[in-house]
Amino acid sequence: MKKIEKEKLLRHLEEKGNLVRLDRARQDPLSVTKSSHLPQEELLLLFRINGDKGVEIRVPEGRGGKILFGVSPCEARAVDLLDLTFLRDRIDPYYKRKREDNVLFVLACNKPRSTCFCTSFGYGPFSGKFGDVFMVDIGDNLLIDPVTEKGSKALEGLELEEATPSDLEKMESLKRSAEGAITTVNIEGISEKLKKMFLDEIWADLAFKCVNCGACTYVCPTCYCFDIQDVERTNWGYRERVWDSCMFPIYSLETSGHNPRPTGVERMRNRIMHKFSYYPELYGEYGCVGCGRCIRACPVNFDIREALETLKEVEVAA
């Protein structure tokens, strides 16, 4: 690995433009990450209506990439799996735009909190193969590595030096005490369980305690729900894409009246199935990072990890 000075890169990157700088003590309880692909609000067209001409529209232009600077590896990762979402089978153009021109400078994460429970999955905090640039926080300096071309020209004009035996030592104890700090849960075989348990009584246990309140959905990096609405006015208006939460009773509803999720045990049901199991499903990979955004997050004290040792313990019919 190379080496560089903290506030050299700093100064590097703020000359390149639109740096977006990510601090773990202070950071947004949202996902900053998530909403730099994804936005809370998107813009999508607009349309006026002119005359005899009909009507005109237009697409906004992107505003160019962003340089997210600390991201933890769990939300790079993230960003992966929303990959298999908007990049996969269907492109969606506003996505791969700002999956394009966005860089991703990913953090180790030297102090996991309380919640972590990322190496659940196979992965870890100094995971370094997300992103487009992998860094270690050693003190005044940073260990460097680019992951990707993209990564690679934005470290361009620097001059990097070599990570000595010491700073690589440095690193190794770090990534030991970090790792021993995460709660690790087992969830070999649970995506297969889980389609056997669709109908079990168990999910009105987890549900109990549930106000839907969609907060874990919110927070959640790897949550992608949206709902489209068409605002009009009087001669102009506008198309957006907005974020939305299987949580919440109105999002299943269907113009018939008929809700297939009525209550929140059926809610609770999809999210955790989603993750575990539809998804497993899908793309072969879970829809979860193992953040813990979700228990940080939620007014009731819902632990998913909680939650998964529950449903491993249940006995369902072979």
Partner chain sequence: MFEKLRETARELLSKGEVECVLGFAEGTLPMIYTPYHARKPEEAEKLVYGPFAAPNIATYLRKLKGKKAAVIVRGCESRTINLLISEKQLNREDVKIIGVPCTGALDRKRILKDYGGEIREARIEGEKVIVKGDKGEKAYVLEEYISPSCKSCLYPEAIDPDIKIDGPSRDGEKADFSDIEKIEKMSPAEKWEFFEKELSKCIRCYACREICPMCYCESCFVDSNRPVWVEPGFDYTDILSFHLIKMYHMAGRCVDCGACERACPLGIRLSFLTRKLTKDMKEAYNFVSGLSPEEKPALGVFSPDDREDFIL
The other form holds:
Amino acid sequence: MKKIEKEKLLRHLEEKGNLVRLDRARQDPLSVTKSSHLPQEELLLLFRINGDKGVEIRVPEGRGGKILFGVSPCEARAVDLLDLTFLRDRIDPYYKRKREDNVLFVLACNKPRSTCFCTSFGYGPFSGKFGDVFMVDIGDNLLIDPVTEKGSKALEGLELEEATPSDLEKMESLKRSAEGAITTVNIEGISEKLKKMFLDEIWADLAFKCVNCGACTYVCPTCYCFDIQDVERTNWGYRERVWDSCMFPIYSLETSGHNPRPTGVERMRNRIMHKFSYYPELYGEYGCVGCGRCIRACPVNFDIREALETLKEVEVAA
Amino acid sequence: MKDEPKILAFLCNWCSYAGADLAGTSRVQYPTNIRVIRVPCSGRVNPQFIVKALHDGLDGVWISGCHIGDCHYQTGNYYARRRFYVIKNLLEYVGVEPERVQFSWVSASEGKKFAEIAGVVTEKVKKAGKFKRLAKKR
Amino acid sequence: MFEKLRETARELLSKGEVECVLGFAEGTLPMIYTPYHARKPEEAEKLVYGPFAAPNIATYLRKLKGKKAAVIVRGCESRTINLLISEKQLNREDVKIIGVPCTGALDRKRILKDYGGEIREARIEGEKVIVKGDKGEKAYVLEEYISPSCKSCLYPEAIDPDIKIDGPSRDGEKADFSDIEKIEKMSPAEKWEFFEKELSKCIRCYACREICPMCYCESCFVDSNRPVWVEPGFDYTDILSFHLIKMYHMAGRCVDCGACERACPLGIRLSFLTRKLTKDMKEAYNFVSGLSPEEKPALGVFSPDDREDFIL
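Can you swap the form predicted alone for the form predicted together with its partner chain?
Once more the chain from above appears, this time first in line as the rest of the complex follows.
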């Protein structure tokens, strides 16, 4: 690992482009990292009827070009999970452009929050494999380590010092205390178990307190559901992509009027199933990163950790 | 013409719309800023229409119905009066100029009054100017 | 402190008078009580009430339709029940109303902000909230951190409860709308700027709608796409349209419990709007919502001499 003065690095990045500081305030409740790749509202195309010339269509470029400084490891991991949806089987050009342009400077989490449970998912507050550059704030300096080629490129032209053994020791001690502050939820085997629980009665109990607002899904860094809508004016209009949430009744409402998820119970089940059963089945990864945002944003204190504990305890027939 | 404000008018079928008709047949001039939508009753006007109109780029909204006591459906305008009070207050409260949303009672025999009020509404909306704030831009 | 309530609930459940007792239980985070319905006599031990209860519990009655339930309510929640009865959403016979004293609901987000660190524990001691966390122990005066809606509450105690739990309640005489009047005096441009700053934080998660006991419509105007009343975007014009129409729908039906404001994950001060409604309805029609189950909604009735100074 190398090291550098924080101010020096920031000056360098400011010259490079559109620097977005995420290190100063806690990024709560919304994940700026998610919305930098998947904006709440994204213009897909504009159309205009231009006299006898017919319909003119303009597709905006929608580039990213942000240097996101101070992304937490959980948010960076979440972007990797978004990639599975937007870049694996089918490529979404709007997402891809932003993903290619944005540079993620990940900052290890020295002070995890009481709602953090990232260690439940096989990584932790000091995992250095996400994003483009990994950094650790050791007080006077930043320890820094490029993760990707894009990251190395962003650091070009900077003089980096070699980290001393005492710096690394400092990092280790910060890491130990951060990891120690996080409560791990044991989710071993949950995805297999959930497969057998689709019709279990526990869902009604779990969903009782949930009012089915979209707060949890909108603050979630891995929730990516969207809706595409055309907005029409007299002789012009546009097509846009906006966030949508599986918590809403019209999310699954079909044109016929039938709704396969008619009540909050099914919707709640879907949210948990998607993250802890369907995602592992499709991609071999959990769809949750354990950032705790949904727990903090929930107006009725639906705690996903508590829900997982409850689900673990339910007895299911083999 | 581009700077002229556009005003959407919801006129009740039985009184104000007939009033507008009378103004026309009597050849009384009124400003061309007014675009009319005929509704069965002022009570048919959901305040949602007003918000939607302003959001879609209109500069003012004018709603006119039968005089109190004259409603074709007996009580439609009584209910409307309460609704309009609430929505007008709310709109003003969030910063929409009070001139933009106007209400009046005009009967079928008041062609002249219709033209007069159309003038007053247009003057008021003109004073407030073009309304771009609530109109979505792209 | 909750003994009396728990005893009452236990008795109702063991005698089979009700199928469940709806109220709050301790939550998993500090300063949060979570909605809870006790279904067995022993579960009554979990019931609590007090400033940490943020939602309006009457919202949950729609989940208990067809069941005989007892519900633990504060003043605003009992007024909501009256409204639900008058709008034919609830039968009075189906609910047993247990009134509890209310000292106002805590504006939790303001304490989180002022504390500035991670709070790990909190408790109420007399008139103070004591919090503990990585910035040490701090005490906050409850009255200073109460929801704005609660500050102007005129009816802190439940109206016509079947069972009443006694205790110290707020004083309902001190309704204060001075901050609303301050906004009313601003120029249109200032008002616009003020609300744009406040409301543009909205992410349209609809927590305010879903937590509202009076937003019980099966399909909401925002979800309509033929016609599109409110466009789907996150532009301020879209956001404002949503809030304006939602607020209009609440006129005369809002008890100003402040649950929507406390539910908002972005901390938007929705009470600037709900309290304006409360003030307007009182001033124009001398109407206070939810005082009796027989009362008709303010916009569902009229008087021949209603004010019309705003009509040309």
